[in-house]
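Below you'll find only one chain, the form predicted on its own, shown as structure tokens.
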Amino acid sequence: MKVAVVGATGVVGQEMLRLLENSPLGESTPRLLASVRSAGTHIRWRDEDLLVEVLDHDTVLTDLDVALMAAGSETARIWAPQFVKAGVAVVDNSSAYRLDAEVALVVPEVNPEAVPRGPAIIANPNCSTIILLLALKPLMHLTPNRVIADTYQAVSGAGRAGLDALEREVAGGEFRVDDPFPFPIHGNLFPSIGEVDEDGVTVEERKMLDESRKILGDEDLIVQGTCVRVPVARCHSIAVTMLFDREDSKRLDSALAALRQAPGVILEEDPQSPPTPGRLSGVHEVSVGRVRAPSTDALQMWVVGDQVLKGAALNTVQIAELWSAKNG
């Protein structure tokens, strides 16, 4: 399989490249594609210095099998169909195609059957959705009627600009409005990620509802919560509450048993040692802790995952690996 990484110079694109070094998809040297601004630079991969090529209408695509896109929605809307037309499968990390009825939205541990055969666009879900569903899917057999998911999202969710803003402010530098945050982030947090709609719900909060319904195939599922930006470099955390129609004193035991067997999940059962972002940065799995039943009609848990890895680059590479296995 010949792979291209589009947006190879960004935070997620560079993480994709690191993952490809140990992936079956890395048997052939990947091609690196980017905008004119980034083209011409070199990136180290294994023992090679790879040239970043410009992606334009003269770029030859027909030698590729899979393109991993980490270049934003505008680029994805323009180029993903062009790759598919050239016979290339696209796994897109942007929001451009996530809710398109004709495009699969995939978390490999949750709905691997959705990966199509042949050249197609496959969408990578929002980072918080991925992290939530790894912990939630193993518990859906318990049939919650409502899920409340309050997120505490790292600055890495805003890409390099978010990381730069935190580093700058921590070092005593100035706060720059909308570069990329509307409020200072050092020593602060704010419950405002994305535009607010007529219902008072932010874009980020709406994504978790709409994407979870599509991935799980359940249009009646209710997912609501508050998405909060916090001064953490990497790893999103989610406080999850599941509410049920009926009481069940054995539900907690069933939940723990399911989470112990869940793919991509580390269950931390010591309530005095919950998962925290600091020690989970760079970890592939999502960690779940503080699982509890405060009442017999509810379950609660705390979920932490690396936003750049499982929330973005790793999930994208895993989707591509699934596609390759189906089409190799």
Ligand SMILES: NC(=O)c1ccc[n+]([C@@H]2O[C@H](COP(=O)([O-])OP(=O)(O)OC[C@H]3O[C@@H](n4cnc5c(N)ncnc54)[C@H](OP(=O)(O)O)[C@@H]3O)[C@@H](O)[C@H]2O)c1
Given for the second form:
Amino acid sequence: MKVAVVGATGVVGQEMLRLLENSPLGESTPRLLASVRSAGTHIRWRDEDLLVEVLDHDTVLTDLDVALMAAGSETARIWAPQFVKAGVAVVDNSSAYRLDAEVALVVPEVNPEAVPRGPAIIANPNCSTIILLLALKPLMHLTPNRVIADTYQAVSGAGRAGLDALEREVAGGEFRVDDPFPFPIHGNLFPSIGEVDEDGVTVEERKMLDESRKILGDEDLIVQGTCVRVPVARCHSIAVTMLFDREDSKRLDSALAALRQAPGVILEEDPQSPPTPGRLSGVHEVSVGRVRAPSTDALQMWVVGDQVLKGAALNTVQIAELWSAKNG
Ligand SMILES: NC(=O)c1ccc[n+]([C@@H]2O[C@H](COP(=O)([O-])OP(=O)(O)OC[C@H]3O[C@@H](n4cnc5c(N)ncnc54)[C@H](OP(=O)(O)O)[C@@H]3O)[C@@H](O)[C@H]2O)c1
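Go ahead and give the structure of the form predicted together with the named molecule, now that the form predicted on its own is out.
In what comes next, the whole complex appears, and the chain from above leads the way.
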């Protein structure tokens, strides 16, 4: 399989390249694409220095099988259809196509069957949605009537610019108006990610509801909560509360048993040592801790995942590997 990484210089693109070094998709050397800003630079891959090419109207899109895109929605809207037209499958990290009816939205541990045959756009879900669903899917047989998911999201979720803003402020530098956050983020937090709609719900909160419904194929599912940007470099954390119609004193045991076997999940059962972003940074699995039943009609848990990895780059590479296995 011949792979291109679009947005190869970004936070997600760099991580995809590292993953490709140990993936069957790295059999052929990947092509690296970005904007004019970084075209002509080189990135180390295995023991080679690879040239970053510009993605523009002169770029030859043929002689590729899969394009892994991490270059934002605008680039995806323009280029993903052109890759597909050239016979190249696209796995896209942006929100551009996630809710399109004809586009598969995939978390390999949750709905691998959605991966299509042939060249098509496949969407990688929102990072918090992926991390939430790895822990939630194994518990859906318990039929919660409502899921409250409050997120604590790392600055690298806003890309290189988000990480730069935190690092600059930590080093004593000033907040800048063109930073991706509307206030200084060091020593602070911001409980609103993305535009707010007429119901007062943010884009990020809406994505968790809409995308969870699509991936789980459950239009009645209710997922609501507050998405908060916190001054953490990497890894999103989610405080999840599930509410049930019926009281059940055995539900906690059943949940723990399901989570112990859940693919892509590490269950941490020592309440004194819950998963934290610092410890989970760089880890492929999502970690679940503090699982508890504060009352017989509720379950709660704390979920942490590396959003650059499982929330983006790793999930994308896993989807591409599935696509390759189906189409190889
Ligand atoms: N960061 C996360 O945790 C995360 C998680 C899930 C999903 N995502 C999504 O993944 C995508 C990338 O995010 P990121 O965090 O990696 O952002 P980033 O660090 O800001 O990187 C953006 C990348 O896109 C490239 N790019 C921008 N405009 C381009 C254009 N017109 N043509 C070609 N390449 C272009 C940039 O290249 P230059 O170097 O040339 O500027 C850079 O390589 C976004 O859609 C984001 O929403 C991110």
